[in-house]
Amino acid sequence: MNLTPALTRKLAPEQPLLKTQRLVLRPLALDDAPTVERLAGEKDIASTTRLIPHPYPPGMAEHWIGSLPELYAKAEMINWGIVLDGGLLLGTIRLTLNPVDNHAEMGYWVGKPYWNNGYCTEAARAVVGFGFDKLDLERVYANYMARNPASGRVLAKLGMIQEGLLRRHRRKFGRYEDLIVCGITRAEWQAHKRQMATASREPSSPASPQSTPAELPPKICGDDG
């Protein structure tokens, strides 16, 4: 009798590439370590994530990237580098898999020089779609610190809804942070895709003067991962 969870059996032997209009999501390589170390070394990146320290220790990126193939082989986690079509690494995104309950937690960060370009949303939409359409997940969820509403806007664009507030749940830089939990189910994702497809066929309306890019607050691309 095969007791291997169905999610584990759906993973390909080699981690797949995901492509969007502007991005390629690919496995990270050891050659990416200097770029990861440089981008993740920004205090503003570490400030809104759980696992990224500041200062960022030399050699940490190389050690972390070296551990990823085993995590994929064990069906524990899938990490992608977020790369512009020309090859420039912008950040990373992941799914932490739970084969027993058939769901996954998503986490991501994008380097500070690349904020305010929609890369977080574009990459996250591809990863959520992969989780539901290829792995047949029942649920995908993500967390973000309450003081980082930009990450919440990214999740809302994916159709995620706020499911809870964990008060003083994270300790970062000696400070306790409220954590907001958002999620989306497979049925909700399918409805969201239909809604997006319908919206894309409708004529666009003129932009409201109150929502011009110059008036929007700076976007911090990071989550609790």
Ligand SMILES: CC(C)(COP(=O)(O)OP(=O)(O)OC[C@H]1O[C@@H](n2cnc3c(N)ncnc32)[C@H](O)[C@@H]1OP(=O)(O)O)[C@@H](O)C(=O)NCCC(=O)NCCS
Given for the second form:
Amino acid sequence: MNLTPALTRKLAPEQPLLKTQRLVLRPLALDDAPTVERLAGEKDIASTTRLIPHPYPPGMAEHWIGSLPELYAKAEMINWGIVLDGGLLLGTIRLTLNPVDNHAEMGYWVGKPYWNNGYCTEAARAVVGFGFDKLDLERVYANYMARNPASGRVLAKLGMIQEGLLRRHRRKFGRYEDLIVCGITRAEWQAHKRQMATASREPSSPASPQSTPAELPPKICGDDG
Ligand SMILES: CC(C)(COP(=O)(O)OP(=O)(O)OC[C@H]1O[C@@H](n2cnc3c(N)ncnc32)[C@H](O)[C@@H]1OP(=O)(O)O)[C@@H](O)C(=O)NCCC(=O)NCCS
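The structure above corresponds to the form predicted alone; please give the structure of the form predicted together with this ligand next.
Starting with the chain above, the whole complex follows.
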């Protein structure tokens, strides 16, 4: 049974822009290739991602960006460039869609000069919201190498739950790495959104992803305490 058309119907023919307070998430264009090559060319980006090689081969960014429209048209994968309001491309984020199980895997990277400004979290929140609200997904998940706590922190701030640890599951630069799997279901996302909305109305108690909503199991992703 081919379930892809159901998801395809939910995707507009043109890939949608997602807007957040500071960012626009938009389809990547061939003009972005030099920036992608420069930012993703940093060893620290390759080091904790699955498929980005180091050194980054010349022409790879162009080839990759050129392949994205077809992946979108086939409802297999949606990639967005993460762009600052003024137009500066600072990273990329994607959903890999699984129409059979009605879920998606999220992946991302942000250029090193822009780390720790909340950009990834802001972009990921919009992408997860898109997955649940526009695509009606049942679940969104992501995984990260155990030695990459910044990614775990991003997922924790989205309300994701740590679901498992796959031992020596990834091989990067010739070394096997433990992989942590995190996920959030549709119901948990609704609860997380309610919690964030409540927290934002109470200035004395800022939104804290470390405080566990009653509806959620206790282990928050990235919370290794
Ligand atoms: C992971 C990554 C996307 C995060 O992007 P970012 O825009 O810096 O993320 P944010 O600013 O939204 O959040 C980062 C959080 O991690 C925290 N953090 C950073 N380094 C950390 C560390 N060594 N230990 C624990 N927390 C850390 C930051 O303090 C921040 O949390 P806070 O807002 O509570 O202070 C970025 O580091 C990156 O691109 N890394 C290389 C590629 C990669 O690993 N991609 C993900 C593959 S799973």
